[in-house]
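Form predicted alone, single chain, as structure tokens, below.
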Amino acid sequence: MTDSTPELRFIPLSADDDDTAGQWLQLMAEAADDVPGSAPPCPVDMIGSLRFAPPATALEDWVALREGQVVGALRTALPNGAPVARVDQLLVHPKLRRRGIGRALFGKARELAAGHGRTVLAGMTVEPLEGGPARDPAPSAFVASLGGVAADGPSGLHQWLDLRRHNPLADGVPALPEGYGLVRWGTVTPDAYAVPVSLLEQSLGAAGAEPEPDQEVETSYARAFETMRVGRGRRAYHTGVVHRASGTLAGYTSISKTTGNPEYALQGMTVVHRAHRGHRLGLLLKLSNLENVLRQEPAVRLLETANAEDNHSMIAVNSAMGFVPQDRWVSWTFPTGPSA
């Protein structure tokens, strides 16, 4: 089924279509710079992500297309039991812009919410930090103008290392506190660590006794996400911590990358558990991380991250591990009826 505004029809985006799927990820390479410094897309993992939702979440990816040539994208994440939807991409050809393309895209976002009943719509933006690289305002200015309204809670921290510039292993990785010792895993966790690796997100910001460990439960979006990274072309590596006396995973962290940029990696999940934190284990596991995947990874020269700014002292690690703040990302949500 197909929708149609004025000059565009929109069309669902399917990774067997190769000629629409094409298009879209040439508009992704033509609009690669609307943030600067960022990752390019990469094919491999874009037509995946078509194929290989994240867990609990359906996704639905439109394209616009005026005169049987992709104009626009839409992508609009359904989370599992949730009120709202978030809108992951809206793109339009950087040479296309301000002639309604976007309004149009949005509208489409906000029937796919209702469609799906729920009563909120998100997104996000990148803005900039004072002092920092400068940035578009035009997504922002967009948002406010169809009535989005900034969302409680702190903002996204954007931080890049750069390789190049500073070597956080100039001093090598240091010594483990005694009574800890290191573990590696790839893409796939092991199934002995998968739930403890499951218990430990938990434990972010959790207060009070820990929670019973049910393999199945624990263990079913950490398989899922590791479905989706697989399905996307994506390798990671990871390094945990294990305490010796209890035989507890007390902490990990994980890196991963795309096939293609081979210059390019993520520094994604750390954690330490509350009861072993005041021991600089999360320092000594990214530093620790980041030598295995140099050695197995060698053309990697930026890692970026993110993180809430109030998640003050992550933060803190990564800025003495070298990594700089490059922007902000603002999330903005919108009520689901129809447009004022």
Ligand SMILES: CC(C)(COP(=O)(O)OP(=O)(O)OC[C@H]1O[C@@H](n2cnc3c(N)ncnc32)[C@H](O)[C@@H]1OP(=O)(O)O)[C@@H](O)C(=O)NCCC(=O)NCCS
The other form holds:
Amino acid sequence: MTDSTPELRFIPLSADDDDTAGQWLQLMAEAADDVPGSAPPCPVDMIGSLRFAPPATALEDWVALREGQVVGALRTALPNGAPVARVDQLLVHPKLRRRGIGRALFGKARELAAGHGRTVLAGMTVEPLEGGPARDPAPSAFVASLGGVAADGPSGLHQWLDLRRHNPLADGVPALPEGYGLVRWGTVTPDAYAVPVSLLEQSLGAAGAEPEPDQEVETSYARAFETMRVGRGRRAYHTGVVHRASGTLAGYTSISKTTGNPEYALQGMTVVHRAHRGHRLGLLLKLSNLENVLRQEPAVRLLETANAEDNHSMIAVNSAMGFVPQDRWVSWTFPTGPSA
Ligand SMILES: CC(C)(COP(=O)(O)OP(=O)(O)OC[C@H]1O[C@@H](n2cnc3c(N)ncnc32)[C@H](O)[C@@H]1OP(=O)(O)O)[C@@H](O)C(=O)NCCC(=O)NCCS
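What's the form predicted in complex with the ligand like, now that we've got the form predicted alone?
Once more the chain from above appears, this time first in line as the rest of the complex follows.
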């Protein structure tokens, strides 16, 4: 029997290869309806992501070509010093699915992971919530067929706030409790807050002792994150709360957005130090920051956010603002190695 299927070829993807990068953007645009209603990929953001990796992480981007055309894409993320290789993108053109291209891309991911000495390969799929919007069942069937095992620990809950349906600012922003003041900054964290911001992030969920401040390391992480953001053409808006008596940054929240897609924004990190919890500062920070964003980005109408499903307090704050659960982000791990 003659196999008439044209051969698949893998090549590394580079931002400097205009033709291939252009085809990659086109592939993502054509797959934008995989999760209906989500923000379409922003070209500046995506091309920027080929040049600026997240802090302490190396990215390997590859595309699958058939007859010279990009038919699939793979991004493997390699966090420094960790045993894991993470599949951040594994995408097949919607018209070419169920022909083995996904499986071939996965084989490439496994080969790359092994080549970097990684013992765990991990990925993530979007799954529907009971009573929530429908989601494509293909990704979870695909990972199950490859021997993927749902990772231990909570999934991510993905929530959207559609400002056309609900205005969380209808009653304004609640008054600040006595003894606190608000501060704002944009994409680049002022020097004075770079270490406090990093320490607050580190203290997330920590019930025990304060993390040991290592100013150099923490500042460099915050700055590396900003470098990625700026390189991807993203803008960010921050509101922080300062405890006046001690002068410490007690919490902050962040919203960011890409250059394209003026209607979409991402509600990112919100953290309030545990010494300052119980004053509804989380909700206040988020509302105040949203008000600030809408002044400067008036076209924004959809805000998305994700939290661990067991982060009940943040999910409750989001619900109070009108965020609605959309889907669940499930992490998977796969066996690697020659026998896998
Ligand atoms: C998930 C995805 C990559 C699969 O790509 P694909 O090229 O269609 O996958 P393959 O043809 O290699 O399928 C391999 C196996 O996965 C399973 N599978 C894939 N799609 C399926 C579907 N719609 N229903 C049931 N099983 C499915 C089957 O077992 C299939 O083997 P078979 O065709 O011999 O029965 C593709 O649907 C996609 O790009 N989705 C959007 C991006 C995404 O969610 N990626 C997953 C990240 S882990």
